[in-house]
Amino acid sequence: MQSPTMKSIIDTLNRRFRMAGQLQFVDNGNGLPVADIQTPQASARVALQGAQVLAWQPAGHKPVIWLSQAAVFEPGQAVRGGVPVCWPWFGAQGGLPAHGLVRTRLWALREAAMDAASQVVLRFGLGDDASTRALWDFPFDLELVVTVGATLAMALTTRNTGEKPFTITQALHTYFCVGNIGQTSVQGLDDTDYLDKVQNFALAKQSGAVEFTGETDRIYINTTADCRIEDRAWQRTLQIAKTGSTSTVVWNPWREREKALPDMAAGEYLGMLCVETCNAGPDQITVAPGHAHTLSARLSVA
């Protein structure tokens, strides 16, 4: 049964932001509010926890964003799949929460609108408080703008509202649906250096397209290039354009690593691939007081 608090949150969101037949807010069944978008251009779902895109499917196409069948939907728990926002650090950070402070927090929806191209635009925000400063002692304002249409655009803006510079790593940790990982490749990273996590972060150089025959976990560094996922099983190309990013992470856990992930069902690695728009590893961003940085990704299907 929906709690009175959750019903109040959902009612308030719908009263302020609902667009008849296009945008409504629902309880996903586990006490977490979700924006449900249905337009002639696309369908999508975005959770207010983490401002996390959970689904996007442009009209006439198969789903683009992958979500595990075993994903856990509980307040304060990370959700396996979608587009988690990793910030202000990417990966492990010595006893602190993996992938940062914000992917399990409830963000505020600051604005919902329809733009001139009939796309639904959601603007989420999050600021520092005592709980964030206990882990990362800097004032900030973080905003994610999600634009849903025939393309999916995400723009993450970090504002330094304090008096000291701070340095961050970050990612739009995007999980993609693919027909079969063995018939999938990533273009756009040829001749790019990468750190291979599977080989203890050994430095290597990419030659040709990225192909998949086993566990893959790489941070491609010093690259501003757009990428393309060639999904041969589903006969499509997923295009990833980016700005404000100097690294790209490519990840698939493969069979053995998947077994260690309780929030992935057996065999799901065959149908997913992460290509993440990042500033990660040695690619870090320093934001001066009063300044801002925007990391953005635009996804499309061809």
Contents of the next structure:
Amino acid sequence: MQSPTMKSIIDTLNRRFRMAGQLQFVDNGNGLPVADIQTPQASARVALQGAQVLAWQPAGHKPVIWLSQAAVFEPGQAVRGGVPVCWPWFGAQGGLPAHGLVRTRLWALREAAMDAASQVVLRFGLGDDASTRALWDFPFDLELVVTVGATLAMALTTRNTGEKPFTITQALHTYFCVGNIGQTSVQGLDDTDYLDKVQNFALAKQSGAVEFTGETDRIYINTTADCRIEDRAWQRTLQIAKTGSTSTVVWNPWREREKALPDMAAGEYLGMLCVETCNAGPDQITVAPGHAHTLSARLSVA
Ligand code: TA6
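Shown: the form predicted on its own; wanted: the form predicted together with 6-O-phosphono-beta-D-tagatofuranose (TA6):
In what comes next, the whole complex appears, and the chain from above leads the way.
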């Protein structure tokens, strides 16, 4: 049942930002507000919890962004799939929540607009409060601008609104749909060093394209390269261009690790792949007071 508060949030979003036939706000089934976008260029869904893109499908193509059939939509719980925003840390951090503080928080929608190229632009924002300060004691302002069209652009800007510098790691942890992981490769990382999480973060070097024959969980370091996902089963190429990032994470849990993830259905690993635009591992960003850093990714189907 939708709570009166969520209903009023959705009503307010529709009153302020709805664009007839192109953008509306709906309850995703469990009371969480979701922006639903339908334009001649693409369809997309973006949850206000986590400012998390859940779906993007450019016209004439199969879906690009993967979402688990077993994903759980509950306030305060991470959603398996889409594009979780990992911030201000990527991965584990002592006893603190994995992948940071913001993927399970409700963000504000600061602006919705149609740009000159008829793309829908959503600007989400989140600032510090007592609950973020309890876990990470810095003042900040975070914005994610999502631009939905024949390409999908995401730009995450971190502003230090305090008086001391802070250091972050972060990711646009993008889950892609693929026809068959065994017939998929990632180009753009040849000759790049990586930390192999499956081998206790051992340092290794990529040779040629990344191919998948088992659990893969790697932080590629010192790389500003754009990547391409070559999907032989669906005969398509997905392109990932990035700025503000010198690391890229590639992840597929494969059969065994998938079993440990209750929010993935059996065999779903075959149809997904994460290629994540990051500042992760040794790629850490220090933001001085009054300064900002932007991490961005632009996805397209070739
Ligand atoms: O980006 C790869 C990774 O850090 C993996 O190690 C894996 O655990 C994955 O993210 C998912 O993390 P999550 O906290 O969403 O279960």
